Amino acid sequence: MTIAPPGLRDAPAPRVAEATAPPPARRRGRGSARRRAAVAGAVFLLPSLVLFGYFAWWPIGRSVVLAFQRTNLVSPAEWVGTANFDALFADPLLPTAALNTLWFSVLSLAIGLPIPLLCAVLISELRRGGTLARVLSYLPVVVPPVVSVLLWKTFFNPGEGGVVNSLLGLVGIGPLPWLQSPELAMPSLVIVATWSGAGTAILIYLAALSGVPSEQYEAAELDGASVWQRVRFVTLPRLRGVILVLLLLQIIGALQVFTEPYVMTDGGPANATVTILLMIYRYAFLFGNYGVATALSVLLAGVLVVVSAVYLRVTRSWSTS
């Protein structure tokens, strides 16, 4: 009997090798055919990727060589560097202007931010009547802005006969002037904004709270847990990814703020509402001016931009944890 070398014992034969691999003609045509469906997927993504790109990206490149030119969007644009953002930061009204968009963020986020998550815990614990509730929640969604915005300006009527006033004194309060006064417009404006858009973010909550074990607050409950104790430990943990979110979404459009203070107030009085978007309209479609309102436009997207990577930076591990 023939014995191997040790260092042959544990190689494969060469027949078996070969008879193990794949022929080379076979290697060859997977690999034509992974080609071939890498080309295919390219070929149906490209219609897509050039609408997404024309409609969504080349808006923005234009904008952001726009802030460079002067344009009435007629004749030809003339270069002038930096001129259009020399001219916006010499206009007084831009501080007040960011002051008032910031404002009216820090009330957005102060009063619409717990109302909706609020109704969501508490329609949510109806045992009857929940689908009406949800219901008359998203009503003011579906109301056009506009119609909604004009409705609660004849609310906020500052005589005696308007509907807020009305209900105030009957406890002895006002009449008080919301949109006429400096002090109380902003507010209002929070109020509106927060009513029109509160349905959406109620129904995104219920849709989380509906993936909630019912387990949890079994054993919450049979451990003695009271109502907040239920909410806090949880509710407000399982929601924490949507919460997250929908604080996000609620930053970046309470930054953008246009209809509320364009329709009810236009910026008044004494420019206590005037907000970035108010004035972007202003330079663009009341002065003409296309080029200041386009680098006011690129500089809000820039903020929009530092704060939301600022934003997914520091929420980073909250939303993981």
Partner chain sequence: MKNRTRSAIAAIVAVPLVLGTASCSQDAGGDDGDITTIEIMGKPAATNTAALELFEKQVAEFEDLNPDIRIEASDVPWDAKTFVTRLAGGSAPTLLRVPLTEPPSLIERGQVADLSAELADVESFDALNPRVMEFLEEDGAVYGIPEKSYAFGLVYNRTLFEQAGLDPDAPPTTWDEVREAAKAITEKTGKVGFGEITTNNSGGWHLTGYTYTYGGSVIEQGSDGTWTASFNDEPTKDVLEWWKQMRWEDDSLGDNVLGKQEDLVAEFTAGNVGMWISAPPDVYPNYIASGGDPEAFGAGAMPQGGADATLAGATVLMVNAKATDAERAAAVKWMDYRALRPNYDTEVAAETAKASAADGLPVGVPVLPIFDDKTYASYTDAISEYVNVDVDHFASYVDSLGSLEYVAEPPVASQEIYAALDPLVQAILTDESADIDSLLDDAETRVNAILAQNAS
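Positions refer to the first chain, counted from 1. No experiment lies behind these values; they were computed from the predicted model shown. Take the two forms, superpose them, and find the largest set of C-alpha atoms that agree within 1.5 Å; that set is the rigid core. First, how it differs from the form predicted together with the partner chain.
- After superposing the rigid core, the C-alpha of Phe44 moves by 2 Å or more between the two forms.
Moving from the form predicted on its own to the form predicted together with the partner chain:
So it's only the chain below, everything else dropped.
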């Protein structure tokens, strides 16, 4: 994505400055005005710098340091070299958690990417009730995450009386054990995550869709394009940039999944839904092992940076073509 056309970026700013340069006698006054403006700018920037520095950059820096220390946050921290990373790699749960997190990401992309897109295209095609559909699709986002997750926990009740099982029972399926089954627990979590997060993606897609010129659809229709061809050759190419950004955000979000497994399954059954973030949480807040917890956090952050960089590089040509 480009911010400004290349021509503008290369505008000959110095020459403009030169042409309008003030006569030497007034230079001093201008200079002090510029300084004052710079001081004012710095003062305005200061609160943000302090807040970001104190609450974001400082903790990030501290966490990298902490990954190489042992501390209980009471007695002074002690340098332990790579011992935290060694303990981490010796933990037999790490591969399980990494695979679970990947599995969640794959499932949530497979389900969570096409559904909002499809919904957005359908809603944009509605002749009536478009606003209502938008409100309804966004409603789950308004429900606080823990509330929606607890709600779904009830829906997934494994007996015949569970809401989901009752509905499936109408078409002769089930009852299924959902969260009680090592195989079904993860897909159940993905359903909840998709339900809670789809609304935002739908709204973004709808905003992007409204920017597609109607002439292009009309031209396609005149050329005899079917609905699918219009979506395939007009809508999707226009949404490409938005899809790429949302996809990246979804990958990053999925790799950091926490609320659903924490509230619904506590990583169970039998570690089937233990994720990397749940492991970090347990290390820090259950076992008080902050060193290993931050070591894992730093590793995860590193993986996310690499994934994002590779992703952007691979898709750069695609997104601007």
